[in-house]
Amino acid sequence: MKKNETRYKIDRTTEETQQVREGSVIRLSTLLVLILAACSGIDAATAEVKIGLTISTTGPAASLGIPVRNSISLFPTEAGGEKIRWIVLDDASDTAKGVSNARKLIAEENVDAVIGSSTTPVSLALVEVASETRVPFISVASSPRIVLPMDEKRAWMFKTPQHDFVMADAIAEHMAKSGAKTAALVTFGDSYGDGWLAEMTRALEKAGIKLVATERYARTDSSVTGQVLKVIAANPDAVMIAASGTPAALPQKTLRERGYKKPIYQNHGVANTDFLRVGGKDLEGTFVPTGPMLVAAQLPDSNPTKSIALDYVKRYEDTWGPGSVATFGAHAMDAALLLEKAIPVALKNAKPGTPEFRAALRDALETLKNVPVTHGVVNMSKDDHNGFDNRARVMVVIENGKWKLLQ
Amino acid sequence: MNTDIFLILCQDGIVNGAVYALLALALILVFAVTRIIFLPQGEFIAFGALTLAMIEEGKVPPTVYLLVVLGVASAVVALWLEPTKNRGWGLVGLLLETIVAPFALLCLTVWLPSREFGLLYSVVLSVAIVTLMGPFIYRVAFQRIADASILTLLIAAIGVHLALTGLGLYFFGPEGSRTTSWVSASLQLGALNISGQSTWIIGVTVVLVAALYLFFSRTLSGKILVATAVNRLGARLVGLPIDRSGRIAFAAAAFIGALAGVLIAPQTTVYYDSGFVIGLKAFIGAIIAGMVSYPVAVVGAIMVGVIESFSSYWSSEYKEIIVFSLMVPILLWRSYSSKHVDEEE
């Protein structure tokens, strides 16, 4: 009778429990029923477009992703009668970083497109992410691989610099035309060097120039004197210089230093004021391939991007000050400019937050055609996802410690 | 390879050794008195060579509004440990170091803008602001844990090092900058080119080691700073003031970190965290000193520099790599020819 009773009260119990949880679990998901209703009319009441960006403004290509931070304020706030909302994140440089917040970008805030990463590396690792996920990426670091070959896999992602080899063979091609014979590479050791070592020894051969010496260094060297003898060494008729940013500079001077008197080049890596600042006097004469955007002021007025890219420096430096504009951050506002313009489109088959409008979202981009950007004029198809033509580079040379347009 | 490049390479090694030396002297300084691996020494050189920069640029620059809350927060953390010492004249004191003196600075950097005072006070100004960060850094991050283990402790400077290189880029932005040269003359022999300003980082190397060994040998602050580098304890015993032995290496440490940093400045472009590689070398050059020698450690650093500057000649891809794995055989060398004694804990 005892036991019976004991079980009886433990049955009970267990019972009380278990109504009591039933209880908080009804509570909770009554809750959670009207919170997510509560967000779902909010949604519905305001269906914006949301756009997010996972970018490196920390880590050692901070000078790459700030720029692009800064210009978010100058980003298009709507299109095609939608609101536009732009979620930014810090991936500090870092691959896994940048995977994360992509998908953190996709499952929690439902984004329809993602405008990121600003180095190679990230963006690399984010193409698994955006085909996995069907949503579409847009990066804006420079390797050609990240839309090339076009595949399966590759075919939701977007990229808006201009690939590397066209930097290259515009370099190589000013190279031969005054003249050079043989040629030097001085670039980082990384994965950013491997790629401009693959990509000039390439156009190099094309232009039929001799690369007789190639040196590595790292950005935060305090001295590259080794490499530079090295390179004078080897005598070459013109140095290439492949680094982003302000180590750029710092080969530059030393080979001025140690009395190297041929050309020069950089490449459109450099391409921002804090260059001009650190290179000095060093830098004059230096030839440099990069976006028309950089010039835009001295381009031809029938130039289609002269106005685009004109408003653009000119609304980037009313907020961040004069001098401030960098060709980086006007790569992230020529992806938004391309969704600006398919927004609209996807907006004709779909509702936004939803799969079937980031599939159109993505047709939409690849079929953009004559789109003129702050970079050049885009022309995507199938199997290119950077869009850009000869129009999309000039030939720059650093006169009095400023940027001149070669005609 | 001819001898005018041997003699290039051994030349640009030794000045950017006598960098490392420098940086070298402040760890083993640091680490003798407090048993911190001052990981954040780098930093120093970073927030001198630019702050030196800003001002140059007529700019104010932040490290200095950095300073006056590290000032606030030391005075709260010393009133708040020790509320007995810092009576009467101790808490003059205690004021004067942390509240009046950043403010001043913060003055001279608003007010007086330098252009018209020339570069030896702006040099003179980053130098100042810098070394206060010392003791402010030991009072606010390490005082309390003076007494932990050297893992906590190295913990503890890693954490500083995170958050003075965040506050870098937040400071100085990611690109970097270059100052103006103190001398612009050079000095041409045979294919050596000497310029003025590896001249001075040389003579200011050669004078900071004298100045260190007189400091140590014949000053009070000196000998109080040895004896509680060779026993913390027996030292506390006899009441010398063990807490101010910290703040006076850190302060040491900080000017030595600054000092190198507006030295290399017009060499070389410094960036937001470029003070952390440097201080790496260095440490090999303390490493190979056993953390205690500062002769050794200042040929180990000067091994360093040249070592750096060959391999960056004969296979610049490598560079790193092969200075970096000059540290297992010395270590090796090291730990089967020293006597091991256990630390007291």
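What you are looking at is a predicted structure, and each value in this text was computed from that prediction instead of being measured. Residue numbers count along the first chain shown, from 1. What changes on going to the form predicted on its own:
- Look at A392, V313, S123, N267: the residue sitting at the hinge between these two forms, where one rigid part turns on the other, is A392.
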Contents of the next structure:
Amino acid sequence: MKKNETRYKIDRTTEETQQVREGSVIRLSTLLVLILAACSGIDAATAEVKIGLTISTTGPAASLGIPVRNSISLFPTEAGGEKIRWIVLDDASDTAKGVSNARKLIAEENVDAVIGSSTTPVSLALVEVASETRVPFISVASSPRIVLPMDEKRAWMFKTPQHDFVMADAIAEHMAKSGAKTAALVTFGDSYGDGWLAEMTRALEKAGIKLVATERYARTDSSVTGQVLKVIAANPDAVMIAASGTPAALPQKTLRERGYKKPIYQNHGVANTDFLRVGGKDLEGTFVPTGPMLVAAQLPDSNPTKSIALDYVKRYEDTWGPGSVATFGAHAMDAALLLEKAIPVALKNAKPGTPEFRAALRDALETLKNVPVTHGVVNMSKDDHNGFDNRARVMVVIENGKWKLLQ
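I would like to compare: after the form predicted together with the partner chain, may I see the structure of the form predicted on its own?
Nothing else is written out below except the one chain.
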């Protein structure tokens, strides 16, 4: 059994159970999509490359999807001499809507690839759609289960955010260096939280830190007092909050309100100004592993991503205002940059709008090597559809309401 297969054996049980529930509906819907596409005659070569996006610009994950939507005007408009048209739909942070959007983009717009979605639950549901329609998808959600363990179904899925296990290791290593012997975890009660529970359990054990409490909550909860009181009662040396977007601020504010003064860690799912605004002073001193784009100006000049990240930050903030940039928009920009590299290769083999072009585009994405993007350097392979190494992470601390790079 391969290393990655071992790592995700437990998670697959949960994921596969969820997919079994939705699988029949998705397969029937996808079959209908393909029939409609064939009957309408739209599955023909086009004069432009069409890329669809299904992202969460409303709902609990809106703070993740809005920076993606805001980044679209910064995406490349041509590659290999062909115009690129970007078509965006809002999935409202809802799995069924995300699947519906994907079917719509494929059936009605005849897209050559899809970027999305913003969250792990929606992205996991899209794995089946990508496989059955044979359209390459690039998720901007973080769970490694979107692309691991690699199998026939995931062969059409890629993702740009760093894997959770890369960030989990960074957190556990920082806790250990700070002298922590025990830790607690607070995370979402969905598949996103399942993934983080598995990864933090593994990373803490590796670092010699005992996990003394685990609490779950829903993204839409308005109170987590009960969970926080249980965490405080366990008296951990540090608390890890594995959540995303503004809902991640709730446990931290409650911990501080209840007098917890020890270190708190968040993950890269919170790296935007909305989280800083909602969390306010209760976030001071929080440690966060994140992509290097977030602190691009503080990176050494030798960092291979610095110039690309700075260019994205400047163009984004010139458009949307100083301090508005977020890592989530950069994940989508990285997806666009990868497509910009892969499209010219695919064009040598087929015309846009055809199944042959989609297959060639998938193959081209899978063979990208040493491509610098805003969050690191990408080296794809048949078994690795993320392609990042440890150059895609830095540790930052929140000071005076801003992100500060830890050297």
